[in-house]
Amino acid sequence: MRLKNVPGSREAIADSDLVIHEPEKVKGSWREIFGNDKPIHIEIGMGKGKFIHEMARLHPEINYIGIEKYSSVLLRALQKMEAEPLDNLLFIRMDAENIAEVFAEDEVDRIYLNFSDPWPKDRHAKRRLPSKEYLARYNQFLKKDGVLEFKTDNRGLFDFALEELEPAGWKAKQVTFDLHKDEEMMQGNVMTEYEVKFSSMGNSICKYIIYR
C-alpha cells in the first residue's frame, strides 16, 4: 500500500484541531492563532513530521507550522502529536504551490526544505522547491533578515538549487556538500527520516541557509 493512499486520513484530518483546514482565511494572523508572539519557522513538505515535531520539542520559544500536500504522511506527523502533545505546532495540508496565499508580508522568520521531491525531468523544474519560482513566492512572506534551510541527499538537485540562487536575488550564507563532516553546521541539526536513512546508507547530505 502507499503510504498516501492509507484509508481514512483524509477524515482524521479533518477532524483534527491541530490542522488548519483553511489557511488562507488566517493569512496574516498566524500569531493570533497561536495565541503568542512568537517567531514563526515552517516546513515545507515535511513528510511524517519527525523533524519538525523534534524541533519544536526543542525550541519551545518558537512556533511551528508543517505543510504536507499528502494525507496519509500528514497523519502520521497527527500521530506524533498525540503521543506527545506541542502546543506550538501546527499543520496545513495544501500544495505547496499556493504557499504565499496562507501567509503575509514578513509573517514567517525561517523556511525549511527537507529532502524535497527532485522532479528530475527539466519540463519540472518549477515544480522543485528550491527554484526561483518558488523562491520568488518565499520572498512574499519571508522577513527580510529570515533565512531558508535546505537538505538533501540529491546532489543533482542540490546544484540545481544553488544555481537559482543569482537569478532569484538570494546569496548562500553557509552551503555544505557533506553535512555530517560538518562541525559548524551540524551543531543543533535534526535528522528527518530520510536523512537517517540516506546517511545510513553511506550518502552525503547538502546543505545550505540563504538569505536575500
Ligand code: SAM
Given for the second form:
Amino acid sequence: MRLKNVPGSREAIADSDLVIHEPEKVKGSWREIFGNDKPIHIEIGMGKGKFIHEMARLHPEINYIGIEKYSSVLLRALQKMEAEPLDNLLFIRMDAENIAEVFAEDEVDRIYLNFSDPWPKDRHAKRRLPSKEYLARYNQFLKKDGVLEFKTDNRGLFDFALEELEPAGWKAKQVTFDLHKDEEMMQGNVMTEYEVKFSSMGNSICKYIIYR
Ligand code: SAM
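With the form predicted on its own in hand, show me what the form predicted together with S-adenosylmethionine (SAM) looks like.
What follows is the whole complex; the chain from before opens it.
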C-alpha cells in the first residue's frame, strides 16, 4: 500500500509522541516505554492500522506496536488514535529489513503479518516478509514460545511462505486455506483493511500460525 504522498505526513509523524523515533535506541527497553510488563505483540506492514487499532482496543492486557514503511500510510493510523486514543498502542515508521536492531532477544511475544506485499519476481523473494531471511530476523527477538500469525489472499505467496518454514527451522501449528470458513481459526479474528476488501470480492483468505 503506497498512498500518494500526503503533504505534511512526515512532519506529523516527526511531531507525534505515538511514534517511537530512532527505535534502535530503545532496543531492550520496550516495556519501560509502555510503563508496564504486559506482553508485546507487533504487526509488520500494518498499513492504515485498522487491525492493530482494533486488537489494541479488544486486548488492553497486551501492548501493541504497529510498524509501517510509509509516512503517508502511518498517518492514517495516527488519525485513528486521535479519534480513539488507546494507551497500549505505539508505532514505528521504518523498513522492517532492520527490525532485528529494534527488539532484543525475547522482547516480543507475537508477530502479525497481514497481506504482506507479494514481491512476485523471484529475485525479490528475500523482500517478502514471510521469507526465510525475514524468519531468521524474527528468530532473534521473538520469545522462544512465541508465535507468528500470517494472513493473505495471495495463494502463491502463502505456498511460498509454507515452503520457507522448514529451511528456516519453523513449524506450522495451524494452517487454513479458507479462514472465513474455519470456525476454530476464525475465533477472535479481526479483519484487516485488505481482508475486508478481498474477502468481499470472494477471495479465500489463507492463514498460518507458526512457531519454532
Ligand atoms: N496489513 C495491512 C492490511 O492487511 O490491510 C496492509 C497490507 S498492505 C498490502 C502492506 C503494507 O506493508 C503496506 O502499507 C506497506 O507499505 C507495508 N510494508 C511492506 N513492506 C514493508 C517493510 N519492509 N517494512 C515496513 N512496512 C512494509
